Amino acid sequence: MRDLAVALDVGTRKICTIVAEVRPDDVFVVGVGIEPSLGMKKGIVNDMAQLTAAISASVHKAEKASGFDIARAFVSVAGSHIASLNSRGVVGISGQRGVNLDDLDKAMEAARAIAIPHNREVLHIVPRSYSLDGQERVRSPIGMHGFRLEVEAHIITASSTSVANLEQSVEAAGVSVDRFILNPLASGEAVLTDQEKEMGVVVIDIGGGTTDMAIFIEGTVWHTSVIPVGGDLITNDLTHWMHIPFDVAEAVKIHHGSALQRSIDPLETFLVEPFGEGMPTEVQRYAMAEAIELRVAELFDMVRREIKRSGYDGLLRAGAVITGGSAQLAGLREVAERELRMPVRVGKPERLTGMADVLRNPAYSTSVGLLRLGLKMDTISRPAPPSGSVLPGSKIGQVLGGLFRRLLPADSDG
């Protein structure tokens, strides 16, 4: 049987299931299922029955397209309940031999030994850098000699109840969670280059309910954050201003909206049908763009303040990469550059093969990155699945182990 993997991106606005064949040099998409999301608000489950039904519909579409039954999946997680902190772990090692993987694991265990509230759980532990006998910023100490190994780790935690509700919704749809992966880490895997990660970059994934951020420096994650505001805030503004349903406001935002007022002709108008039985109303694009630009500027001001709070604002030489469904809004990149005061580009998934045309869009960065990062983290061999079912593959994970397997909590059973 072919080695297959599944990603299940459960967002506020959409649910995307991807089934892919794992190949030595790429991931070949064999099935995609996209369904509007229900039962989620700002990345948190608020109606389990609705969410389960939406997940089931997405999974069924992917199964029909691929011809395989889906048993397990890598699942995305976000929401305002996400938090992160940095920690250090120190271990003594024998100077008679070089540092080995067991030493790295012990150092990570020591970094993980911090007080975490009983209602929270560790989602990821990411090693930022090592030091050996006082030598700082060691990228990989494997094989090096020394007596004192220290690791600086970035620890990402989540609300236990929020994760449990999401897991129950997924499992009620007939899919077991292979592991949860934080949205901005997945998005970064899909849209960032190795050079950007090395030089210092912030990936900003603007979804419907949340804006997810991750700062990468020296090739690894240094800071993560979730802002509980996304593109839906703009859409809600339009529903109040024009007295139109949410789905109509979303379509208006996509087809007529712009975050840059100066790019719009002041005389340009379009028609919308408000609630009630009245005649269509004429709307000025210029006036609408003014309202949208104010909201977008407000969002990026929140992003800028979060970057400042991280303390790494002076280290982002590669600037920012914005992605997510709302990144497609006209003029948004220009406003981002103005508010963040750094170079900005819009990122979308690249290097895709198979049934991947629909996925070459910023809206699916998390979905694609979820698959790739999940495979990199998947270093644990699994028994062969039943005929016709899909389990996340492990070949790529076995080859690309090392750093990424430490994204897992130390007590994870995989």
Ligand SMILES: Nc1ncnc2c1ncn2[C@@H]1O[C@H](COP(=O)(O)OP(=O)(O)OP(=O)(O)O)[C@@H](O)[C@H]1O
Given for the second form:
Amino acid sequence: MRDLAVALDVGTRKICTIVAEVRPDDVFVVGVGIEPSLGMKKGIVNDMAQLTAAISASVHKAEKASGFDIARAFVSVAGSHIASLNSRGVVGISGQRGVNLDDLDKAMEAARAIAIPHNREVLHIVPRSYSLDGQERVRSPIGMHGFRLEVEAHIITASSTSVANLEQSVEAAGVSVDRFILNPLASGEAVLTDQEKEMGVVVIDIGGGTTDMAIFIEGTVWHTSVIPVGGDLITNDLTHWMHIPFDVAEAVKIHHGSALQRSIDPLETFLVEPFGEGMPTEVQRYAMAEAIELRVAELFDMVRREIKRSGYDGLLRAGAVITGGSAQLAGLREVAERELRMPVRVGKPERLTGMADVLRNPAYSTSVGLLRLGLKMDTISRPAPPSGSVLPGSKIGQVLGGLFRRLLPADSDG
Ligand SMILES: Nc1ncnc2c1ncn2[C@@H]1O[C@H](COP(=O)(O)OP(=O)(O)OP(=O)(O)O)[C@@H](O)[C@H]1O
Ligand SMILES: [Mg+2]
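Mind giving me the form predicted in complex with this ligand, seeing as the form predicted alone was just shown?
Okay, now the whole complex, with that chain kicking things off.
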């Protein structure tokens, strides 16, 4: 078992490295390194040298804080190059024995054998449900009798070149990629409860350059997607509107911004210093909120259409959980609830121990989730002890983890 785990969240706005000690029932954070990100646009690398420098800075900070050298890390992936699809795999079960792990493996292999273009690679493949001799929705077929096992799998693919560019940038910073993990899967791991995942929920991580979504139903992921728009769009609007630099607009958004116009006093104003030598200008908070509300409503309209497109819009009984840095924008939750027409809460990482105060913020959901999910995939891909004391549940996990492991980028390098 490893005793140290590292998460490297490569965002559009920040790079966050977390070093944690793996303890039997918890991860204990021993060092964090947060640095501004450079060289990424909408989740895609656009300047490798800049990105490598930013990753190095974040990694060195975490090394210094923790006192450990970082050799490898779980790394986040997002961007508009991500696609997902559902696929079925069928396998025959021979003789009178019950279904075993090998059968599950073979069924997943069959589901995976769909035509994937040569310029794309499989990032994750997750079993959603099984059916045995036509009996649908079998959650755990292990030990059950039947002749024909079918798996319904969710497959997430990424552009090979986008992944290779990210991997090269990370490696140039002296870190090898332990696993790539899709952003919204990580965020879901950090902020969703088991009950929400069981009942049906969508996690929406609104970052700087991307909005990452994942739908969980009956305990597993059924749909994922990445919308190439995030909170930076609002900041950009403000720079144009008020003729102010980006960092000033950022501060204005955080201190005076609201996505809910009706919550703002129409008479309230504040001052900003525009470009040039002009005098400070008075801005009406109410007018600014109107512009922000329109943008936010537009974003949630895209999210709503994406949920509809998935076909699972009727199954989200636990509603939506929003997270990511932009989830902190005042009024955003209310607008989300109105546009999505479902209950919405803001999620942030909880149950953290160690030097983790800074991480208890929606902006670090992906970072914390990377650590947890990376370790989970690790544990469940380790061979089960031969004692026979292993529960069927964890054997299923093993299969899941085994598949995740087989699909590591190392496998798909060629
Ligand atoms: N208090 C706040 N109020 C409103 N917006 C905020 C606040 N704090 C951060 N943001 C916004 O959150 C965004 C950054 O979020 P986050 O740190 O999750 O991004 P990221 O992970 O680097 O980017 P991405 O996931 O898109 O690649 C920025 O648009 C920033 O303006
Ligand atoms: Mg992010």
